[in-house]
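Form predicted alone, single chain, as structure tokens, below.
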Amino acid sequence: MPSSIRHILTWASGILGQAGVSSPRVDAEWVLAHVLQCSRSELHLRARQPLAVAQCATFRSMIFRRANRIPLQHLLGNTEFYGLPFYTSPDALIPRPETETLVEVAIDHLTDCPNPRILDIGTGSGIIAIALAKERPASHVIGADISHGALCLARRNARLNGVSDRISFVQTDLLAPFAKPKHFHAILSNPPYIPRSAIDALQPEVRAFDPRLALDGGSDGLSFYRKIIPRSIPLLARDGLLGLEIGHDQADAVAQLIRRHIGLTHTATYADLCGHPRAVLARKQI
């Protein structure tokens, strides 16, 4: 096996490309940087440097695991979301950049609320709850999830980001334990929204390694919106915000579900950086 950084990256890129990995060179660089405990940019400065036998063996093993479509984030054990570090595991969805859209619009809409109470439904690895707690130090956030494993991961991530004192994590099925007079200034959720019949057509990294519980949105992908929207109304404070991440083709359907319920007004739909509708917002009517 070639042993210099330059040649081993060329070899690994070929292996990953043949396996159908969408960004073989980038993934190979991330894996090698992880093995060498350096930055990706440093690899180019050290291109002719030979690798030790043990480093080659570790790198080779990780590349073949990536070629089997194990997600890069699971191989590395971590990723970044909203500029913050997060641990990853098969217990929760891998954080995705499009979810930052919901975080950004929620922060913007809570600007005038000095001490917001926020509920994150289906918190998973805790990315939404933790990003909001980090951006709004005076907030108190509750992250709810049905999965014990996901909540353990979320608690680790809260400690990693120094916000454990402002986030409570609760194991529950949607909004079951929450009742008046507990009112939230914002209820946010990135629920499962993939139509059940479409899951098997997803990329192997998603269909085989993300929890199916976090993907399956029922026959039409809208099952959880039908539950979350009406149940959130009594839990929202006056003029409280309901923010929902959606699939790229679900904006109209979710907005229609909101309009069916007295007490909520659909206020806006926001696109992600790729231009796809990604977050639907509603306000509780005063």
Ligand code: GLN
Given for the second form:
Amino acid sequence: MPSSIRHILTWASGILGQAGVSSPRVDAEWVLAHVLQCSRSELHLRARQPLAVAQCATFRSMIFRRANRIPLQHLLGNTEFYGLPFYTSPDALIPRPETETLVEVAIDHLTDCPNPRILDIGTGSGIIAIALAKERPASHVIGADISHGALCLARRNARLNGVSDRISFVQTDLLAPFAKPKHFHAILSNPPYIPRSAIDALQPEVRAFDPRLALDGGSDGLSFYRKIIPRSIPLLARDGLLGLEIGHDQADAVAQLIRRHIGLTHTATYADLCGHPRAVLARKQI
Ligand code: GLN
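The structure above corresponds to the form predicted alone; please give the structure of the form predicted in complex with glutamine (GLN) next.
In what comes next, the whole complex appears, and the chain from above leads the way.
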């Protein structure tokens, strides 16, 4: 007898729960909605409906892959960030909701700047650059990353969101090729900030499937802030904004690094929706 939607979801939740997946039922629903090309809420309305044999086979094989802790976003091939669609791939960090904090405060702080020039360092899948370009249609944005694979993904995401004409992607290590003084109105980054020794203790979805390059912040997690902060100063326009995502326990350390540099004022630290300090903002003084 073919499985109904209800039965197969119960089966899948059990498998994912046993595998240690943190939200087994929700993940099972996302996978089934993807297979059936419908919304999650539709699954409830169609709970008694039987699945076709081929759909059942596809769903089971995806559930077994999820039980092996392949991230849900990689199984689906896409996710949402800041209300926008993004492709995902193992070439870049999966977009995190907490990164919306940096995007939101940067947009707020750029409201008085009519045609902002914005640089996103370590753009990965392109989420920060693309969300800013989308929200500020008169902006010009550069997304920089050392990884060719990440930049290919970011370009696809820019096309998906219709902002390719206002974003340039540049393959580089941090800020190396940018030399024009006082050029940018905002320099933003969500750099790798996990202390190297903590990476192996992260959940399997992160430690095995996010690129190490996107996670590893050196021995204390702060190595990218030490490079980005001083190198940004000459490139920022007067009153320009430096916005950095931080680890939940790095606010004081990063604020201290900022204060150590003449030319920057630490303005504020912003919390994410879980209440953790998540974005630090500074302004170029002169
Ligand atoms: N900027 C990308 C993001 O916020 C990539 C960040 C990274 O690789 N550390 O998701």
